[in-house]
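One chain comes next, on its own, written out as structure tokens in the form predicted alone.
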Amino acid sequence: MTGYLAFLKKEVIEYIRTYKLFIMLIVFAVFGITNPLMAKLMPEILESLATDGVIITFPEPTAYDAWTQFFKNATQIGLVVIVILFSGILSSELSKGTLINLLTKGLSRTAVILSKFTCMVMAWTVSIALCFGLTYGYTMYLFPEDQTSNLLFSVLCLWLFGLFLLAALLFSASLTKSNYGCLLITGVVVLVCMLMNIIPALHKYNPISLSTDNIGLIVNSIDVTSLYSVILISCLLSLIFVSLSVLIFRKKQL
């Protein structure tokens, strides 16, 4: 436990010194501010682009449009930024030899994997919480009369998918010694989930459903209970990925 906490502290300090945490917070803060603003201004922007003699009308923007922007940006851009930033979670230290020095001095390999996963989860949690808080505040200001359903549960689902993706990323990093290999394996995992989603019968068991059913949840077109199975499966898969990462890294020739 001492080694775990010490290495976790070292990881947090490194995230700050290398500006990883700063980049993540800036990206998600920008999304949090612009999500409701884009929802509010987009109809006016599109109408201003209409050619002479052509009248284009758009429905009045609502809070649903702001949360649509939130889930789209967090999923399509935010998670991609996180995966890219964390793709060198193991390879960068192995290439520099800093991790090898710590391991030879008695640091447990299990502590390394668990502390790295914990730090990634902490960074992801703070980032998505910041984005949610800013979006919520500006949405309440711009659309005070609009109410959304299952909002917190929908954000929780997105957060859980982020955990699943980070676990898959850590597993990928344990298999390869390069950033590109890590990105490739993680991309294959996501691609398999996307292909599985083509089959309707597998949708309620597919982790990617946690990042695609968010809008359906807040407009009440998707029942909350329909995601209970995929939440359980995603948590189990995340646990399996982390456990495999520990086992592989223990036997890995550095």
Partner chain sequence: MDLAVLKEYFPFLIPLIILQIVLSITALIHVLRHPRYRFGNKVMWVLVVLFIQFIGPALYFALGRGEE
The other form holds:
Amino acid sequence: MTGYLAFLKKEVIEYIRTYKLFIMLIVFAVFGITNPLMAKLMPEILESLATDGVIITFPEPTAYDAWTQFFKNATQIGLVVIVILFSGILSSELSKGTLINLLTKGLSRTAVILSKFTCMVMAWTVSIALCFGLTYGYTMYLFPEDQTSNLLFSVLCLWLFGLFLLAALLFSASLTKSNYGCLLITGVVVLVCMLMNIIPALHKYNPISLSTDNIGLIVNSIDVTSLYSVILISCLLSLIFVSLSVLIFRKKQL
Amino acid sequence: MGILEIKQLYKSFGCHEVLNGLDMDVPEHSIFGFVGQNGAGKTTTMKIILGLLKPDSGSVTVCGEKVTYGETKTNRNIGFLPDVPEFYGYMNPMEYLKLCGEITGLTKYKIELKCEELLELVGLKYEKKKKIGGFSRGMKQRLGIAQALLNEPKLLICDEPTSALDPVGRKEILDILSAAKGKTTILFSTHILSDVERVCDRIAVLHGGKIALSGTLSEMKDRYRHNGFVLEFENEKEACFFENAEELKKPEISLSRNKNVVTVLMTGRDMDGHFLLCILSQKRITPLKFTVMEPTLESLFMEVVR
Amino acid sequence: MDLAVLKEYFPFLIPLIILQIVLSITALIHVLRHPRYRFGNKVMWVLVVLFIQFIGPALYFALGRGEE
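Show the form predicted in complex with the partner chain, please, the one above being the form predicted alone.
Everything in the complex follows now, all chains and molecules, and the chain you saw is the first one.
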């Protein structure tokens, strides 16, 4: 436990001093502000692109458009940035040999994995909260009349998907020696989820639903209860990934 | 009982056998020189002692406790200095030592005290607030020693601590190690023999995956002392005359001459300097110099490795 | 774009501009104070960091920043 806390502290210092947290916060803050802005401006931009004579009218933008932007950007760009930033989470320490010192000081390998996971999840939580807060504030400002339903639940689903992805990333990192290998395996995990999504019957159990059903939840076309099974499965899978990472890392020859 | 005991250690990587039944015993309060060529398996042995690598068979005991791979329990008695220690470049030495102290479970007060003391010992007192990222090799090595001594280990393992350093840096490290001798046992791997001669009191030579030779430095020199003599004569004529003496034409004796200097190596048990002195007095020759050859660690090493 | 429209977007533009400036300046200071990069040189990174909005500094911290 002391090892876990000490190493967690070191991870936090590392995120701050190597500008990892800084980049994440800026990226997510920029998204947070631009999401509603893009929603608002999109019709005007499209109209200005339209050729003369053709008059296309677009429906007035609403809060849903802002949230569509939010879920699209946070999953497609935000999570990709996070995965790239964290791809070297184990490999950089192993290849440089910085971990050897601490392990020979009696730091348990389980503590290493668990504190790394905790710190990644913390960074993701702060980032998504910042992005959500900004988008929420500006959406209220631009579209004060629009009502959304299940907003927090929908964001929570997205957060859980991020957690699942980070667990998969950690598992990949414990399997390979390089950060490219780690990226590759994480990519394969996501790809498998996407392919499985083709079969409608599996949709209820596929973690990727957590990142695709968000808009449906907000406009009430998808029922909250239909996601309970996938939430349970994602939690379980994350737990399995983290446990496997611990087991693999404990057996790794350094 | 030794502080570190290794019995019948085997380890191979693929089909390449690195350790082949290694036995070693390191007594308490010694500086134990662990000598071997590059690739002889020194680092592998050390990593097994630290539980970082899994041996194929054999056992390692530290302070009476068996080392198991993947567990780091025995490491609380060990301090380890890797050959090129790497630290987090964004931290300063003080922060790094505190991190190490927290991991080993020292109290806050103790950490504070120890950090100051060790940074003083390794001469990084004035750099304690500077980022490690800007440190030179030698400074990192010194911080490595401080880090290794933090938990007052009974056994300090140094993997080639001097190999990557310039002469000044090497001297500094060796001085620090000598200073630490009273407090801990040091296992010190290297292929630089002069370093061993400078600080170690016991050595073991690793060759072919086994300990080819071990003992205290003086013991080993005694055991491997050749009856070797160097005689310098006034001129080449006398040297030739001595060289061709009938009494020296024996299989146990090998002679070589370089101008007026003759080197005699004798392997016979009952032959010694007196025998040569007798011949000299019989022939009525007085050499300019008569010296007994001291075996160097290098000659011992070369002999074992060959 | 007339002033009225611009005014409407002030609450968006100002934070974005502040973020961009903070990001650029942080990156610029880092570029100037740590003259070792994984690739490229000082002039290149100064230009990238100052003139490519958001992505430039992010690229620098993620890819160009040398080891400490």
